[in-house]
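Listed next as C-alpha cells is one chain, alone, in the form predicted on its own.
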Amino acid sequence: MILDLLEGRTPARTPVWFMRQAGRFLPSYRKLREKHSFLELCDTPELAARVTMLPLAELDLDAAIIFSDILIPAQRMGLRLSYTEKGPLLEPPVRALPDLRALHVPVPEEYPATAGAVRAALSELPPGKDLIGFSAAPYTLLTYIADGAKAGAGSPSAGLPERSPELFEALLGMLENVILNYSLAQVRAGVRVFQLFDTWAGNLEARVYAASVAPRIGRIAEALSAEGAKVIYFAKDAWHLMDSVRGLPGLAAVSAGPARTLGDYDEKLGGRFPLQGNLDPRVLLGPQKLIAAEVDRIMKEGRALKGHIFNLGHGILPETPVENVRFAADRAHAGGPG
C-alpha cells in the first residue's frame, strides 16, 4: 500500500509502519540477540530477513523495513565497527584529508549480505505488504565517521564545515558515492520503497545544508528513482532545513518530525509531497487514552494531505510496550484515509 500511495494511487487505508519496528522493544528480537551479536544478525541474510519479518508476525503493519544498520557502509569502507554500552564505535575516526586515502568506496556488488537479506525477506513478504530499504544520508554517515561515535553539539563533526571545509566537502563527496552504491545494492535486489535517514541533519546551519548537503540528497534520490525506487526522506529536528527540502528532486515523500503538525509541514513544503509521520514516540509510553487522541488527531490532519503514511516522528523507544504499538497501529487503520 505504501508503494501504491507513492506512485499516486489511492490505497484502501492509510498505510502504517514504524521506524525501528524490528528493534529492542520486541521480546522476540531480544531472544534472538541472546544467541547472536548485532553484526551477526546484520551480516547473515537469513537472520536479517527473520528479524525483518518479526514485527509483521505480531502487529498489523503494511510494510517491513530491512534489518541492517546505517553504519554497514562505513565498515565496508575499511573502518572498524563495534558496539559499546555507549553506542556504535568507528575506528579510526577521519579527522584530516590524508585520512581519506585509507578509505574505500564499495560498489553495489560488495554488499552481498544486505542484498541477500532483501531477497530473502521478499520471498517471505506477505501479499499486499511492502519491503522498505534504507541508508543513512551522506551527512549523517559523515558525523559518525568524523566523530568515531554518535554526533553531539560538541563533537568534532559539529564544526567541520567551518573548521575544515576542504575535508567536509571531500568526505561528503566520497560518502555520496558510498551511500548511492549501498542503496543501489538494495534496490537492485528488489526494494521499491527506500528511506534515507538524515538523523543528524538538524545539527547543520541552513546555509551549509542548502549549499553542500541538499544537492547530494537530490542526486541520490534521482538516481534511485531512475532505478524504480520511491524515496522517503527523513531529517530529524530539521524544521529549519525544510525550505531546502522543498526543492529537492527525486523525493516521493518526506517524513515529518513530531514538534510541528503535518499541516505545518505541508504548508512549508508547498504541498509537494505525501508526508510520513508524525506521532511522538514518547506518546507510546503513556496510557492508551492519550495514544488514541494523538493518533486520531494525526489521522485527521493526514486526510488533508496529498498522501499520508502513518508513522512516528522518530524511532520506537526500546522501553515501549508492544501492546501500545499494536494499539496505535490498529487505531490508525481504523481511522482510514476517509
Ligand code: CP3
The other form holds:
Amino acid sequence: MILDLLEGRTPARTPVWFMRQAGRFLPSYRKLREKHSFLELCDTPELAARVTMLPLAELDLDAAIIFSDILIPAQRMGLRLSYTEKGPLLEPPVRALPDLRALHVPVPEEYPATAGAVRAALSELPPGKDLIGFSAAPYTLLTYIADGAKAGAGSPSAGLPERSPELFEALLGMLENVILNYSLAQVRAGVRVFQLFDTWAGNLEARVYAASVAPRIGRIAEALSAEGAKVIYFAKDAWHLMDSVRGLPGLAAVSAGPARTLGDYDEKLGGRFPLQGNLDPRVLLGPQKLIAAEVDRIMKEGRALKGHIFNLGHGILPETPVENVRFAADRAHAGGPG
Ligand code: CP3
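Moving on from the form predicted on its own, please list the structure of the form predicted together with the ligand.
After this comes the whole thing, all chains and molecules, with the earlier chain placed first.
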C-alpha cells in the first residue's frame, strides 16, 4: 500500500507503520532477546525475518521494516561494533585523515545476512503489505564513526565540518558509497520501499547541510530509485534543513517531525512530497483520550496532502504500552474525524 501511494496510486486506506516498531516495546521481542544477542538477531536471516514480522502479528500495520541496524555497515567497514548500556559503541573512533586508510568500502555482496533477511521476510509477508528497507544517511553514520560512541552536542563530530573540513568531506564521501552499496544489497534482494534515517542531521547548520550533505542524499535516492525503489527521507529535528530537502532529487516522500504540523511541512516543501508522520512518540505513553485527539488531528491534516503515511515523528519509545500503539493504529485506520 505504501508502494502504491509512493508510485502515485491512491491506496484503499492511509497506510500505517511505526518507526522502531520491531524493538524493545514489544514483549515478544524482549523474550527473543533473552536467548539471542542483538547482533545475532541481525546476522541470522531467519531470526531477523522473524523479528521483522513480530509487530505485524500483534498490530494492524501496513508495512514491516527489515530488522537490522544503521551501524551494521560500519561494522563491515572494519570497525568493532558493540551495544552497551549507554548505547552503541564503534571502535576505534575515526579522528584524523590517516584513520580512513584502515576502512573498507563493502560491496553489496558483503551483506549476505541482510539480503537473506530481506528475502526471508518477503516470503513471509502477507499480501498487500510492504517491506521497508533502511540505512542511515551519510552524516548520521559519520557521527557514530567520528564519535565512537553516541553522538551529542559536545561530541567530536559536532564541530567537525569547521575544524577538519578535509576529514569531514573525505569520510562523508566514503560513507556515501558505503551506504549506497548497503542500500543496493537490500533493493537487489527485493525491497521496494526504502527509508534513509538521518537521525542526527538536525545537529548541522543549514549551510553545511546544503553544501556537503544534501547532494549526497539526492545522489543515493536517485540511484535507488533507478533500481526501482521509492525513498522516504527522515531527518530528525531538522526543520531548518527543509529548504534544502525541498529541492532534493530522487525522494518519493519526506518524514515530518512532531514539532511542526504536517501542514507546515507541506507548505515548506512546496507540496512536492507525500508526507509521513507525525505523531509525537510521547503521546503513545499517555491516556487514550489524548492519543485519539492527536491521531484524529493528524489524519485530518493528512487528507490535505499529496499523500499521507501515518507514522510517528520519530522512533517509538521502549516503554510504550503495546495496547496504546494498537489503539493508535486502529484509530488511524478508522480514518479520523468525518
Ligand atoms: O523496528 C525497526 O525500526 C527496525 C529495526 C531498527 C533498529 N534500529 C533496531 C534496533 C531500525 C530502523 C534502527 C535504526 C537506528 N539505529 C537508528 C535510526 C532511527 C532512530 O531512532 O533515529 C539509530 C540512531 C540507530 C542506532 C542504534 N541502534 C541505537 C542508538 C541503539 C541503542 C538504543 C536504541 O535506540 O534502541 C541501537 C540498538 C537497536 N537497534 C535496538 C534495536 C531493536 C535495541 C537493541 C537491543 O535489543 O538491545
